[in-house]
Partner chain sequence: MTTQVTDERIITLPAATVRPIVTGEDWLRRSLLLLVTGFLLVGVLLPLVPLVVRSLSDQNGQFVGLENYVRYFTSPGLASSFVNSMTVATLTTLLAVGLAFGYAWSITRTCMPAKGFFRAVALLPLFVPPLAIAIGLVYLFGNKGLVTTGFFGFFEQTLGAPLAFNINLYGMNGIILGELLYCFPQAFLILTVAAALADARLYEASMALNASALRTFWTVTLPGMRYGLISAIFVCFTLAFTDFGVPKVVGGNFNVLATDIYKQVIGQQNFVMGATISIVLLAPTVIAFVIDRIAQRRQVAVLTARSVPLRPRPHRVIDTLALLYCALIAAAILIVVGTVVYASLVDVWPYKLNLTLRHFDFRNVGGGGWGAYINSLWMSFYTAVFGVIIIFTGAYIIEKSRTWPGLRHFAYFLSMVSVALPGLVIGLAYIFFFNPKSWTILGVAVPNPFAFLYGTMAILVLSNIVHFYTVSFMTGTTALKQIDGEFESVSASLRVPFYRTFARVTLPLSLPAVAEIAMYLFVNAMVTVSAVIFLYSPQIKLASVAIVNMDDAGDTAAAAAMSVLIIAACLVVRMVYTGIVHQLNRRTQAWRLP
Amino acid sequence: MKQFIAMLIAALLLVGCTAVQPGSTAQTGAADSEAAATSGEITVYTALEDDQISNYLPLFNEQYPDIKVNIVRDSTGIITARLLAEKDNPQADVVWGLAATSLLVADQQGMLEPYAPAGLDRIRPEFRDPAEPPHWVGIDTWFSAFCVNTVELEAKGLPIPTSWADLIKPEYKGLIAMPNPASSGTGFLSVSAILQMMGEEEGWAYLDKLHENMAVYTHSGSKPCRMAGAGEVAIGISFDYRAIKQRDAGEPILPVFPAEGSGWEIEANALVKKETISPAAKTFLDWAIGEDIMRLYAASFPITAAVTDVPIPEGYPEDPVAQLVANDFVTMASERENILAQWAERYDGKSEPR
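Using the sequence just given, produce the structure of the chain by itself, in the form predicted on its own.
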């Protein structure tokens, strides 16, 4: 955990927002929570999974029955694009569970309102923007995993892949699905991890070979795993939660965490800058890092922004931190558009229709 903390602090301090100057109207702090609303209506943009939302949101509704929450949910790339497109006329009040790198892009365009939610002192410093008050606050991490249909591979007489290197072997040609990194945060973190682990030249050469084995690129991070569970492909490059969730549901899915390591990201929250900011939005952000919801996050993900007593979910590596590749958030944020442009030029022909 110490190594993980050091990696995160070093990366996030480099891309952290400039601290708000004294006297700025943007100096919103946790003291504002005292005036947080218990009624109202807000719009929340999120890239959390549908089954996560249906598990998490009832907790808020029970505590704040008079606040109506309108959820707008889609994959990371689509939510990010929508948020940025609405820069001059923001529709969302809150962003909940979006990739921190997406929030960094939004913040660079002045779209986030600084806010220190109640309970911020419980959040490990490596999981939040270092500015005071922070422009975003993380909740957990998610990372690359392969969803392997053991029945399909056994029927084909093929071994279970255990590494990124295995996926480019010719025997897996046409048997793999992966998320399009422009649409999916899971796709982007996997592509970014490959480029960072291997270097740009070797990384793109690897992705060329992986493309030869690819059946389809999806516009959802969870869809490759769903396809693998249904037998539409044998291997889905997806993420940890989805792989374990489908295995636990009785599908013939083996979660595989690649031997070289997994790409990863922070799911984070933020207050959207608007002419009129709803106090109910601050209430939501206070709740979204609270002890009760953090325990629910921890039931799905082994690394959370606040320490809980929830054990690591079954099926994860014994040391999930050791599974994570060294991740340069500077590269991920600053090179995102360049990486996506190159990826689309090379591989978009196998993407499913939008």
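Source: prediction; values computed, not measured. Positions refer to the first chain, counted from 1. Rigid core here is just the name for the largest C-alpha set that superposes within 1.5 Å across the two forms. What changes on going to the form predicted together with the partner chain:
- Core-superposed comparison between the two forms: the C-alpha position of Phe127 differs by less than 2 Å.
- Relative to the superposed core, Lys87 undergoes a Cα shift smaller than 2 Å between the two forms.
- With both rigid parts superposed separately on C-alpha atoms, the smaller turns by 13° against the larger between the two forms.
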Given for the second form:
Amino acid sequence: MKQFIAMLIAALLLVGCTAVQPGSTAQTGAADSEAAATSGEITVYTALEDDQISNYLPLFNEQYPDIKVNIVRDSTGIITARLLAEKDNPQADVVWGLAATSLLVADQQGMLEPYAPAGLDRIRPEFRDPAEPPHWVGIDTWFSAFCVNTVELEAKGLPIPTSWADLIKPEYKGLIAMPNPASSGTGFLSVSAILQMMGEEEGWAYLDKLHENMAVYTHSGSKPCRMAGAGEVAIGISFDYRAIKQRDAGEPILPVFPAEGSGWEIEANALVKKETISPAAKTFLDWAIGEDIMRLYAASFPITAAVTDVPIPEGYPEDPVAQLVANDFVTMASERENILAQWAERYDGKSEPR
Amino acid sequence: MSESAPYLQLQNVHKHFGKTVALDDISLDVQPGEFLFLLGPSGCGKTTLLRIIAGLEDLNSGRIIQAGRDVTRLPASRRDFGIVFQSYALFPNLTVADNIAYGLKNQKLPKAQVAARVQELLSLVGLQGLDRRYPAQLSGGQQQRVALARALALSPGLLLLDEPLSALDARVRANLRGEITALQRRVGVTAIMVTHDQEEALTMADRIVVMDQGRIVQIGAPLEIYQQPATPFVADFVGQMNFLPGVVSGEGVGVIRSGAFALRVQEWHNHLPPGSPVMLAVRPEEIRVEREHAGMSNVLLTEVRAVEFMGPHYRLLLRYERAGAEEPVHLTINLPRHATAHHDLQVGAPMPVHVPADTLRVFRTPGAGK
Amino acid sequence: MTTQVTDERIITLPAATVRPIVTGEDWLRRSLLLLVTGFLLVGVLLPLVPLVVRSLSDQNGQFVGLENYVRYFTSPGLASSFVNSMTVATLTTLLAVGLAFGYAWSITRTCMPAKGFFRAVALLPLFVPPLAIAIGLVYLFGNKGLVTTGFFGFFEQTLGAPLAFNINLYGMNGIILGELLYCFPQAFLILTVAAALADARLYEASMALNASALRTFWTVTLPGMRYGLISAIFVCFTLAFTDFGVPKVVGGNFNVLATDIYKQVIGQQNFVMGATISIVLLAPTVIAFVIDRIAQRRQVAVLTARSVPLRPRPHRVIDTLALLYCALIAAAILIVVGTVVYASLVDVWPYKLNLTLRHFDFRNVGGGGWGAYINSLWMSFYTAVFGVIIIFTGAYIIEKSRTWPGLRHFAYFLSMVSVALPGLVIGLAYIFFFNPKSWTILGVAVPNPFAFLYGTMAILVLSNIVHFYTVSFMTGTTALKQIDGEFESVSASLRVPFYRTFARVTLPLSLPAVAEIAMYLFVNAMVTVSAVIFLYSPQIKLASVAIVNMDDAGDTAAAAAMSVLIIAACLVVRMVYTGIVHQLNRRTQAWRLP
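Could I have the structure of this protein in the form predicted together with the partner chain, to go alongside the form predicted on its own above?
What follows is the whole complex; the chain from before opens it.
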């Protein structure tokens, strides 16, 4: 845990420094939000799962019946693209549960309004933008996991892989799906984790071998897990929540957290900078890190921004933090284009691996 | 020709599409009540000219005056004409009566008056009782009569006909020729008809305008066009014509040498120096077969090359040689059936013919001389 | 009087053109042309401007000239993406046009039975959302697919033979199969119209000359359908070249240009590069457009006033072969669509195959459920109604008026170019164009007069009309071309204003085409995702987007269920269309049949 926190602080301090725009003065703060608005209408952009939203949102509606919340939900890529494309006249008031890396891009373009939601003090420091007031505040993390179809592996008489190293064994040839890092944040997460864990040279050598075993690269992060769930492939490299959810839905999926560690990402909230900022938006942000909702987050995420008394959900490692690799967000962000270019050169355009 | 004020005047009309000249400096007067034909091969500009007269096509320069009014810049809807197309252009979803009444209804006339006018027009074109039919239920000839009735419905000053008969069967076409002419006379409307069929023009027209490559080549009454074609093109296009190549001879005024024969022509106004190449033109029906030709001038000694039975007459293809390597000359004549008894029509048989001097027309050979 | 004309011919081209007086009617025509051109400008051309600007700028909005293009053309994956796109588009076009040609020929030129049924089945894929087609293909040909596993080994147990085929769905095979299903109905639509326009006299002549069937085909059938064939090739090639829905789902690692845009925009939020590739993607279409135009210029009217409609004669062998051929293709289509229906009813694919209706209860899945379905119905209705008015008016004024030729050609070009815009590009371009409250033009802020459209139903309808403009426009133009071009001249001579002739003659004669355009717009609006996914507002969720969301969330069965609802709505509309056309034909039989 200590190592994790140290890494995060180092990383986020750096990111924070680059993210804070000179001249973007913070005029709002916790003081404003104390007199929270209880009516109005807001538009919320989110990449949280539909079933999560239908689980979380009633809580808000109960508490603030006069605030109408319009949800625009889509995959991380679509929501981020929409948010950024609407830069000149933002439609969203609030971003809720979107990848922190996406929010960093939005912040670099000056699209986020600094805001310190009520209850910020309860948030672990590594889960928020270090700037005061913060430009974004995290709520949970998610990380890479394998969705392993036990029925398919059993039929083929193969053992269940437990590590990244297992995946490059020849017996898994043609049985694995993973998201293309150029299309999917989840894909990039895994690739960057491998490169950071193994170092550049060894990392690429590993990816070369993984490529040999790959049945298909997908354009969406959840697709490999769904393919595994439907038996289209035996192993899908995806992320934790997806693996657990499909297992719970009765699919023959075993969530596997690789022994070497998982790439990870923070999901966070932010206030969108626009001409008139609705007070209801701040109410929503206050609520979105409140104690009640945090307990709900904790029911599906093993690591939440504020510590709760909710036990770690079933199926996760006992120490989820230990599962996370040391992740240098800043380097990864700046290296992203190079990594993707190299990835494209190595694996795109070759005939399809079988 | 009467010198009363023309009903329609075209002055120096010019039209080009891109760099292609469609009409080159067309000037033309049309007399009131006249039935004028625009005759020429396809692509000669006759349809373009008709469309310009109607205002359906813009012109590049020139003037059009109709009934004393300059209509050059007026759109079709403000001019005064009725038009009939080759395709009839009948509205297929309207009945015969509705087609004819189409323009009348728009004039906001009382219903009874429209109905009466429709009946009047139907009887004019001989289609009484067919008013409830749809165009597809009529024969081609009937459809064209409906189109005529519709074009005449508003009593226009000018009737334009764009190849109205060419989509019809030969027999129907022949019948309609007479009907259209009679109708035009009866109504007294000035009419312009476009055709590529010289027979149609010769039988129906008061005057014919022969066009070629965007220009007017000759204007005249049918007989005049037939008997005195102004150019080899007209001669060839209107009716059948034999062309005999020759050279102006020094033997006397108006003597042309063709092969071994000397032909005297009556009309000699070209003042060409001896040795100039020329083309003689003569209609097949003007050439007479002469067994007793001793002492006659303008005789060609030909031989039979082919014989075709045409019903009332035989068509003979004849030939005579020319000096050296020059191509032999071919000519066609028509021999009445009753005259064949006196002649040997075997291929290769000699066939002396007489070409009267007054039937020969002389043209300069195109491209030769100035 | 004899006029002699000199031989010398002086070609002078007078510069001065006699300008006809402009009448009120002309102004009405011009206004209509202006309105249509304005619509196309706002809907097609202007939204591309911000896209072009972005392709010439860096991420911070600084002008960098052609740097992005240079970078794109030197990037490692490009060559293969380009080759892949060309391969997929070419093969799809060959297959779709080839198969559709045979199908259309069988339906129009033979006496095989059940033509109405086969016609309906051919259009069925149009009613299926792209993602549902992908679901159907995966359930059939995926690694666990019914075909791949021989119905889960069922054939092996009962017949003793494995009867299982693995077509290696993920990759080029899957893309071509998906695009084929997508392009086939479009090619079929165009080719049926072309095949119906035959002059029986040419075939009689060919028969009289003792030409063999093959020779007749090459010398009469093909040339007569040339325009339709070229149009079908143009449409199929462009659709297959620009579509990203199919490659995204079953393309695997097989990269095409359209998924490159997806990666840049959605994967990496790199609008600059996305814009650059979008512009590159336009190029082949513009080339195809030019070829289409040249081919069309040389097109002579197939039907003249004397044409005799071709009535097929019964021929046992040919009719049987045609029936077999159509039955095979129809079966293939029905199997894919049937699989989608099956997918909506299966409890847990592929492990619990009992049937249930529970997936039609959308309360526990995202995307907006039945509300989204109702929204989609309204949106499609508006798209059909406003679309048909705008598109048919546009086709009419471009095809049948002589006013302002330059502007008419321009409007024609815009009408044709919209097919080249992938939905994703339309969606993004619309955000950039319609969302800002003001545009900065040369450093000056100009208020955006269209900003009010953003986030409304109107922008969804607009994007749909533009997205499906070209094929509808071609349908309208083809119908108008069949109407005698002299009707307008006759009306003018009778001093009847053009709009009266439009209302009394042109429109009634074109009603089948008008109904077809409306149907086409409706069904496409129902199923489309790519553009509207960027434009729908939280108040107006859509069924087709819900399918994507449900599938994304793993609720494949619910996604299939929503697809089935969409197919059902499209089938109803299709039946209404058939009913209307039937009524029209009955009422107007009198003038249609000689």
